[in-house]
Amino acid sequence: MTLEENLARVGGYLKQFQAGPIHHRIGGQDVLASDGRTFDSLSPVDMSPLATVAQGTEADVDAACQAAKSAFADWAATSGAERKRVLHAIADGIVARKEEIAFLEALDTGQSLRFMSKAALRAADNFRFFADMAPSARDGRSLYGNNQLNVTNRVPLGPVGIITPWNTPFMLSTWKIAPALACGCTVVHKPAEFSPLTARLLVEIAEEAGLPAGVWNTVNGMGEVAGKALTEHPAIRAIGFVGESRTGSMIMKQAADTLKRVHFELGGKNPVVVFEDADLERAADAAVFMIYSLNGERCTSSSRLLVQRSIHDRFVEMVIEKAKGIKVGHPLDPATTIGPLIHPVHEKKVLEYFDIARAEGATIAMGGEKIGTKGCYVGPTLFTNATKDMRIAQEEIFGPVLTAIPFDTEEEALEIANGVAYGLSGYVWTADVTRALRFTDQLDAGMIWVNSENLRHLPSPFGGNKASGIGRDGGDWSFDFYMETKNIAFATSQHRIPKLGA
């Protein structure tokens, strides 16, 4: 299809949001924000609005914990056969709106409608994997000990709170509610105000295939206000949140109070390390399809470039001239790879730092600049002549952006790539298994790809060390955070029961 015809068709999906604001889904029902606010959510393409948004306040976030406090019971009980008959449905209802999901979230996030298409996939597949899992979730184990059995099981941990992120939200708003879902939890999700559109095409989705009123509840708003009452809300026995370090360390505070458990999913300023007997072609693809792609708002972007010394200027030629070819334009324009960013709150941070660059006496090898006059525009972007201190180096710009950094041996690129705050992924290219094998023994990420760009799978543990999050999503690790572990103990023998005060 052409730029044209996908604007047609996203006119046509966007008229269900412009007859009135969009509500929040609270226990079944549609609801307008108690103090009647709203804000709107503005394309980055050109800052048109996309839709009106109920903006939650302390009193919308009270009715949607409880609404879920309410139904919790119900929803733990449910066997976990019906559980997966219902989460499959939601599936195939995201699969039958695939398209319309994708035009939405290419327009209202600024990401190009070639990565949209598949996250709208991936989220199905998300709520398969985990639909699958949900008649085992209680499943545990028996342990043997002196004159004892050990019987194990899980249970529901209770309401959950979920706060996902304005990058390619739909996606993984499904990677958190799925499981939460499958274990039995009842759910509060906090879209992004950035982003909202999708979120009440998901919980409308999860209702149409049978999900009970209350189990699923959507409140919109700002982080400060939504976000933090959602965190201190006692009825809320858990926070699973995607965003940004510092924000992250906010919500601990906040939930502290109620000692809930929290799940984060934060920053990254992730090393992709090629060594100079890699597959320089391939390392070269992979490398910019890491940064580049999803516009560099991806927490595992590789947005540190460690090239050994004896390669690194040809290198970084292959690196320039594979990105000449990338696209910058409307994310519904199928040629489209880099499309505008977030908003221009976010764009204005990430022009900041090719002035840092210059400052720092980097140099700006590709990009570095804004593109046009509308929109958040801002092409593919490299910084060489970089040391490992400089800010561009050390802290997260989120965006197409990439930094370049020489090492001479094994020993100076592990010291670069872990001196950083963040440790939620890196990507390590080399044809020494040997070497591999050490290399990342000793590199502090949570998830670590070798010759290999990030390919997930589901069952593999998700997540980073340091100020890159807590705790790991995926396979069983999933149902770690969403339940709780019970022991019961049956004595097998008569033992000797100690007797006090005879």
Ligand code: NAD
The other form holds:
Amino acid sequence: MTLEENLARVGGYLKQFQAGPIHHRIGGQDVLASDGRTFDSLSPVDMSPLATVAQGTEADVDAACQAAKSAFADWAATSGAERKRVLHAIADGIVARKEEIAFLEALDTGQSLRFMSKAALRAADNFRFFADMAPSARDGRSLYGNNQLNVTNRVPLGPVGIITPWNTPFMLSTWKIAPALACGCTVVHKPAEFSPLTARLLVEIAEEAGLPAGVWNTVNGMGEVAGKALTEHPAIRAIGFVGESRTGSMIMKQAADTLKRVHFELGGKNPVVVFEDADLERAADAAVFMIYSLNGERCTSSSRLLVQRSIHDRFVEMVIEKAKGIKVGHPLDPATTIGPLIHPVHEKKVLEYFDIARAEGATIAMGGEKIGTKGCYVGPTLFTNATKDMRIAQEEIFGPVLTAIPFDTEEEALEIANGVAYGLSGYVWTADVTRALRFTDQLDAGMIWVNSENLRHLPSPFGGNKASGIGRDGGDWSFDFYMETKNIAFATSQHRIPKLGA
Ligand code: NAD
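Could you present the same protein in the form predicted in complex with the ligand, rather than the form predicted on its own shown above?
To see the whole picture, the full complex is given below, headed by that same chain.
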């Protein structure tokens, strides 16, 4: 398909948002903001408004939390087999509307269609994966003690709040919401204000698939108002949050008074460490993929390139050669790899790092400037001659921007890799398995891939160390967060009970 054909198709999908504002979905009803306020969702392609959206107030969030609270008892008591059936039906609904989801997501976020079509399908996989686990969610263990048999089981926590960011928002929302529903929790979702379109489709699909009203509620709006109210609401037992580290820290404070459980997936400044004995061709392909796919707006992007000095110049040249072929353009153009960044506010932040790089004395070996005058377009960028303490080597830029730093020894590579506030993911390239074992043992990151790009495996734990997060998602780790573990001890004998006062 051509860009022109895709533009015509997306025009059809956008019509549903032209009749009026995107409503909140509360207790199975479409609801506008209590004060009638709305905000516009803009396309980063050209800043044109795609939709107006209800701007959530504290009262709206309260209504959604009450709806989730009322729906909880019935949903928690619904059999695992039935929850499994409904979640598979949601996955079917996502697959049936996969093109619409991918097209709208691309236009709303600027992420290219080639990646958004995969993200829509991954969202369906997330639902299927947790659907299949639903029947065993409450299972526990039995533990023998002296004169007692301990039986553990798990019960769903209650209504939970899910707050999501604007990067791949559809897929990420399903990653957080599917396990909550699978284990019997009810949900209030606050999507990112920069990308609200597909969150609306998602809750619609879920209700059409048979999810009872009130089990899943969506309130749009600003983080400081709607998001904050959700984190402070007494009916909400836990907050699953994906976003920036500093927002995570605010949420922790906001949630403290109501003693909420929190789960944070936060920022990263992830190293890809390339030793001289690595398969350089594969390592270069992976490094380019991990920083320049998804516009570099990806928490696990390999934004620091640590290369052994003996191969540094050659490897950097390989990265530049490969990146030169990357097309920057309209996200609905099938040939595009990098689309516009999400919003002018974020674009400004990324562009500022080009000035910071120059001021710090690094070299801009590729890119480093805005492309065109319309839309938030930035090309693949590479900083060289950087040192480990520069801001471009320490701070999350969250764009298609890579900082290369040479190292001489394994010890030095480790020191640089661990010398940041973050610890989300790491990528290690070496042919020496003993070194890989030694290095990964010391690398302070929640997820490490050896001789590979980020290849996800849903049963494996996903999450970060240090400022990159608290807790893990994936497999049973997700259920552990959304459930309470209970122990029941049964006496197995007429053991002696202390007689006080006898
Ligand atoms: P953000 O923190 O600005 O916003 C995320 C969400 O939090 C939005 O819905 C926002 O409205 C809400 N929010 C903002 N202030 C709030 C408050 N005081 N209380 C409650 N909610 C509030 O993040 P972003 O810019 O949308 O997303 C990009 C960030 O997300 C990057 O740092 C990226 O690394 C991170 N991220 C992490 C992962 C991961 O798995 N570790 C995945 C994706 C994105």
